[in-house]
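Only one chain is shown below, in structure tokens, and it's the form predicted alone.
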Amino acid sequence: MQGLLGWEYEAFEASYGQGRQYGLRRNLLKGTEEEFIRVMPFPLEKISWAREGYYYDAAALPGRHVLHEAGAYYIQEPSAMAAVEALAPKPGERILDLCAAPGGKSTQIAGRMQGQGLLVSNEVIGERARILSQNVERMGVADCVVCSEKPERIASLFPAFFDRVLVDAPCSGEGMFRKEEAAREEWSPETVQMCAERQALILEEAAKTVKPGGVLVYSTCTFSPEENEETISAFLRVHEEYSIEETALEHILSPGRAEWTGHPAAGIGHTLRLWPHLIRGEGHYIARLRKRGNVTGELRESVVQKADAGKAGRRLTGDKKLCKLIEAFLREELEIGEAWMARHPGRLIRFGDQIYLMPEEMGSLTGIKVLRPGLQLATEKKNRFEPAHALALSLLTGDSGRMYRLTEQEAAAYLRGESVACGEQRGWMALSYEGYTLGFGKASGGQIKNHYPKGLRKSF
């Protein structure tokens, strides 16, 4: 690093004697910024490169608060938020997050999509894919399919399919040395070379999934040129259909270093570097690439039309009998109204005894290792349905006529798995705290029986 940075090295080295920065991201799917700031129990400071990002003091411990379990925010390293800002997702698009676990960038993308379109979040390692799925659920994301496939399999399943693709590539983690001891212990020159080779293979497969006119964003959390400028330059030498594109972040962040690669690609200075001695965050690298071709066309118009149809109150599609039963359950037993229905068009499918709402843009699931085909609505029991926890987390204030507001003490008790006292209510209730839904319970005899998933219960 001293050889690369020259006169900057002293400031770079000094940054590692300073405390790291802590960040969280407001969930754009739940409430307004004003409502969020009003209920937050600790002070926040805006992050300049992510409109939904904030710094917080480490002493606040936001991961041990009721609002975290309600999906009001996602704890995320500040610099990590910049890649999605460069991706610039929009409602109604098809988007792939190829290396998505644990879900920070996927849930950030989902917030920008506002429940319209299709997000495919993939993670090849099964256990990490399960964590990804849990975080997608906690944040109340409906239009996301979580799968666990190798990049080459994703490329074969979705050729030229996505408007935008994010490759947050596995890397040597040099940018995380201040944050994670494991990153320091596992580093070696051989690891850098191995990562660079793997990144080239992943990027090659990711490129096949981008439609003409689409955007491909590549990011790492490392400093090594081999994994950054050199990876992008090598890719562009064999992919003339791609070119580096400027981003709105260039006035905030530092440029990529053309002098650090033997054969720099045209525009490499428009790629981005995040340095811990220049910003309040850890080290990252970001490149935004555009694939030659037209963005508009029948496919794009189809996506927009379907999004508009959803706003107009489109009903569920799929098996007609199942649609009728689920609609009746949602309306009559949960009193979920037109506002929620209009925001969540989709196709009903069965996964065993689980009923899911799959995004309309998703094709066949045959042959895909899917962990989450969409929003889980209910579990099918004998002659009845039970509402899924994921459904509760997708609800906003006013979406259901059966919303029961909890105090902070009651909310903490509910998350521990305890029953909650109530009035004369009977039947299913969605329990909320400060406008954020926590889960379901069933009221009877002055008590709401706890249906918060046992695997998620915790004490505060």
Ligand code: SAM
Contents of the next structure:
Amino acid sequence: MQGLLGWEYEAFEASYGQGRQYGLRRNLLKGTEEEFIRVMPFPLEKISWAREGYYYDAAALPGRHVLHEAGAYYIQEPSAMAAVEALAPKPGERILDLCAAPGGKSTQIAGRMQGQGLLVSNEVIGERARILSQNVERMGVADCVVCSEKPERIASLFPAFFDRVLVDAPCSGEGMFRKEEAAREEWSPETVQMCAERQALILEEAAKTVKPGGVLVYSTCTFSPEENEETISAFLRVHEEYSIEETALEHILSPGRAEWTGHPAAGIGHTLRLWPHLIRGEGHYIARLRKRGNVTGELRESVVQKADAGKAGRRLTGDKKLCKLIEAFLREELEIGEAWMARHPGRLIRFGDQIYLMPEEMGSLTGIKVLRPGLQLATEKKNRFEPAHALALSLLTGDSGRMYRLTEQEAAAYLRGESVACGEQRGWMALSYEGYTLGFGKASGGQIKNHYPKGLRKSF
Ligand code: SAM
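Having seen the form predicted alone, could you now give me the structure of the form predicted in complex with S-adenosylmethionine?
Full complex below, order starting with the chain above.
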């Protein structure tokens, strides 16, 4: 770094003597900014490069709060929020997050998509894909399919399919040295080389999935030019259908460094570097590429049409009998109203005894290792349904006539798995705290029986 940074090195090194920055991101799918600020129990300070991002003080421990379990926010390193800003996802689009676990960027993308379109979140490692799926669920995301495939398989399943693709590549993690001991311990020059080779392979596959006129964003959390400017320059040497595109972040972040690579691609100075000595965040690199093709205009129009169709069409599709039964269950037993129904069109599918709402844009699931084909609505029992936890997390204030408001103490007790006292109510109740739904319970005899999933229960 000394060799690369020259006179700047001293400031860079000094940043390692300062504490790391802590960030969280408001869930754009739930409530307004005003409501969020009102209910958050600790001070927040805006992050300049992500409109839903905030700094918090480490002592606040936001991971140990009821609102975290309700998906009101996602804890995410501040610099990591910039990649999605560069991707600039829009409602109604088809988006791929190719290296998605644990889901920081996927859930940010979902927020920007506002429940319209299709997000495919892929993570090659099965165990990590499960965590990704849980985070997608906690954030109340409906239009997201979580799968676990190698990049080459994704490329063969979705040729030229996506409006935008994010490759948040596995890297040597140099930018995380201040944050994670493990990143420091795992680093070696060989790791940098190995990562650079792997990134080239991943990028090659990702490129195949982008529509003509679409956007491909590449990001890492490392400093080495081999994994950043050089990866992008080498990619562009063999992909003349792609070029580097400027982003709206250039005035806040630092430019990519042409002088650090032998054959820099044109425009490498428009890629972005995030330096811990220059901004309040850890180290990152971001490149935004555009695939040639004159469909950008059409793309925009079709996106608007899709979004409008979503609003007006609002129909459940799939097996007619199942649609009728599920619609009756949602409307009668859960008193879910028009607003939720209008926001959640899609195809009903059965996965064993589980009923999911799959985004219409997804097409077929055949031959894909899918962990979550969409929003889980219910479990089918003999002659009845039980509502799925994921469904509760997709409900906003006013979406259901069966909302039951909890105090903070009651909410904490509910998350521990305890019953909650209630009035005369009977049947399914969606329990909420400060306007954020936590899960379901079933009321009878003055008590709401706890249906919070056992695996998620915890003490606060
Ligand atoms: N985007 C995620 C987020 O914001 O939460 C972080 C992604 S992390 C930087 C990179 C991911 O790539 C890891 O989850 C890792 O398991 C995955 N990965 C590892 N090897 C891979 C490969 N050969 N192809 C695709 N992904 C891989």
